[in-house]
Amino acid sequence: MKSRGINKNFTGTKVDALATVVFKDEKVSDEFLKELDDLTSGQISSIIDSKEFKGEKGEVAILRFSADKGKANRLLIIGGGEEEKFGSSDIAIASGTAARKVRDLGLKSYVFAPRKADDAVDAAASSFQGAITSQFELDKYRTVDKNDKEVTSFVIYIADAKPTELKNGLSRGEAIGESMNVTRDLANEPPNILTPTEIANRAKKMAKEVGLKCEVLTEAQMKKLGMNSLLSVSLGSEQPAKLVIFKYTPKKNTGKKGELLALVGKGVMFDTGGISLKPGENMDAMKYDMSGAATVFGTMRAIALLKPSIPVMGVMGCVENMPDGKASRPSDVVTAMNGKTIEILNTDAEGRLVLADAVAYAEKKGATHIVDMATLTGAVVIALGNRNTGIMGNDDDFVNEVIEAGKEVDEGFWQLPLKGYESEVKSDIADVKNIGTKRRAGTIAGGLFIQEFIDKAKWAHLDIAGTAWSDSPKGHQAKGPTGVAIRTLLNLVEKSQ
């Protein structure tokens, strides 16, 4: 999509449709309504007036231009609700809205004023953002009935605004909209397209593009290291395991000296459950268990457009969990990276078998801070529906830096404590088993297991379980794939510069 910004003149754009933003409540009084309203012959009035919109978030009124009066066929007004409270995520989502009717009108350019815009720059990026990741759908491999339809060229209108700075918010939300999108094109392949092999090969050939070092590691490089609790995952597959390494350098590290996060995704490409079967009813939904590696591939890939000050590792455990004459049993002991053994009671619960020896692989390349992200139990789907990410940790001070990072991008998290629960995860026969007792506090369980591969490093995790993905399209955005925590963990890390 081609982007460009503009600081006046906005009814003038050459575009097919202007649309900009009204809060709750709010009357035609400023001049820059007023002007749209006569352009509309008072339209904009009208509606407002007769309660038709009442500028309720995603609310959407399409009006006509008088004739003559306008370059644009359309003006859209999106309902941005109270004016006290519209944020950057508000106004992304805005755009968003935006941007998909203007699609579903079968127009290809718009000008969007998000009005209000105290950083200039974090408004056009979020509003270039919205527009990119609106137009994301599940459609990829349909040969009939695809929406071809496309918005090809957006623009951004904040009056006086520098035009570096529309340029340097065109540029950021490009990188960030452009990256959730690769996220949720990874989480919406098919598993006999999206291998452990081909994520590697992908995850290689994005590194070249954008800059990143990529390092990928083989089954029997792992084996040498001892990593048998990812690789117990994987015995019951064709498919070979593989830990894929990102890695980002800036020219110049403003950070506390020796300090280096890593980012750890879960990546199950299919998860039948392995000898632990699931049901056949839902199973597809399955290919979505490598969507914790897919927000590391998103989040470097926008690491290393944004270039912050700051190191950064991505890891990316991936494996294909299925059943078969070598398959892990329950019952089965396996001894991960760190030395400690691991009783496998469930091999359905192998996505922290997985995380286990991925994260001491992180502490071992010489990270001081981890953070996972895996759509890891149903239990936190229960207990928090698809709003908030459940999050859990070793060290509050940590934990509430994400939960703050994810506030000012509007991603919720919710803490669930560890402590007090350590006997959930205890084995009588190993130093641990991977599942907790009688299914109670199945997600701290999840938790508590990861924890034990954790030696010195702060640490965080993230059940994504519940907000990986929607279930129903909204106003800004199709079904399927959220590509959530991406904002998050990179005002994580601008943060940390």
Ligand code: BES
The other form holds:
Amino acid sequence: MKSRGINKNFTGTKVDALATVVFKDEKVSDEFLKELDDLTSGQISSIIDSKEFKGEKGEVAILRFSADKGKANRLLIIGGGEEEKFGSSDIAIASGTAARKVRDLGLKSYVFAPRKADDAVDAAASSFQGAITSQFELDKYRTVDKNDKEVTSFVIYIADAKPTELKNGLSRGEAIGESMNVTRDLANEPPNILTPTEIANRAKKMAKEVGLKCEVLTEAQMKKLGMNSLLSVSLGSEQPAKLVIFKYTPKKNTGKKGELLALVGKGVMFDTGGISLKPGENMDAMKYDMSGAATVFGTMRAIALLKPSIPVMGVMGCVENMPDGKASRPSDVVTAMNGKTIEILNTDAEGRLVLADAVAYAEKKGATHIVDMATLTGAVVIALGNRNTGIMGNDDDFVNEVIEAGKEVDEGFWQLPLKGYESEVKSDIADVKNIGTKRRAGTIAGGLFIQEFIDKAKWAHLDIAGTAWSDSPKGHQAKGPTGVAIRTLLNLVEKSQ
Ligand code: BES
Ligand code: ZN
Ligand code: ZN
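I would like to compare: after the form predicted alone, may I see the structure of the form predicted in complex with the named molecule?
Every component of the complex follows; first up is the chain already shown.
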């Protein structure tokens, strides 16, 4: 999407549509709204006075007016909710809602005025990110009835903002929005196309494009490192497992000496359950079981473009979980990279087996802080639904840092306890078992298991099974992969620099 920034003459912009925000219970009182009200022959006051438009979040009004040739003749008014609470993520949602309406009207360009733009760079970034993420659709593989409408040009309007602020904001918004769409595209890919080998190849290509280091470990290399837990998951698959490692090194490191943050993702390209086979119904959804890895992919891409001043490592554990004569069985025992023995009691609890070796690898390579992301348990969907990601960890201060970073970008994380539940994953015959006891505390059991493979690092585990995929479209976003946690992780990184 093309973009540019302007700081005056909103109504004179050469675009297909104008778009702005009206807040809850707001009247036409400031100069900006008055000018738009005049332009539309009083339609704004009319829809407000008649209570046809209340300024609630999600509301949209499309007003028509006559304009000079080559200029917009439509004004989109987007409800912003309460003005005091209107922040960056609301700006992105409002801009995205406008962009989807503009697209649905068959138009190609719009100018967006977020109005409440305390920080011009941030407001411009959020506005453009919202525009970009709003255009993502699931229909990549359709050859007929494909959505062929698209907004191709975006203009940000912030009165009196400095041109450099607008420019910087736009390139920031582009980096974040496009990286979110990269993550979403990966999560949406069918597993016959996006195999472990294919995601590793795409990782190398992406890393080259944005200037990240990227290394891919083969099964033989993983075997040498003793990663039998991860490798056990893909024994039943024709597809060889891959461990992808990204490295971002800043020009100047302003972080605390010796600290290294690692982002580690579950990349189960498809989860049949293995010998503990899943029921057929909805098994197709398990193509998004690599959303944790896709999140690492997109976040590392954005980091390379935004260039924060701390180093970050990304690790994606990529496997396919299939039933086969060679597949592992419930009751198998394997030894992980850190020497711990695991009794595999359910081959469908495979994500934690992958993460066990992936987090141990990250720590061995110097990570002092680890955040892992995984579509790990169905239980987290039961507990928290799709509004909050489950979070657990071994250090409450670090967990709180992630929660706080999330709050600032309006992504919800809800902490579940690990302390006191340790006995849930004790095995009768090995050091740990890969499921909890009976069906209780399923999400916690997942977290506890991964914790066994962390040595000294501060660690937070994000169970994104409920939040990585949205079953219904929103005004600002298609249904399907959400790109959850990327903005939180970027905020976490930028706050630590
Ligand atoms: N990939 C699933 C978890 C999942 C479920 C993700 C629904 C997204 C939506 C995971 O590998 C799994 O199968 N977990 C089991 C664990 C159980 C066997 C202890 C589950 O949640 O049922
Ligand atoms: Zn599973
Ligand atoms: Zn899984």
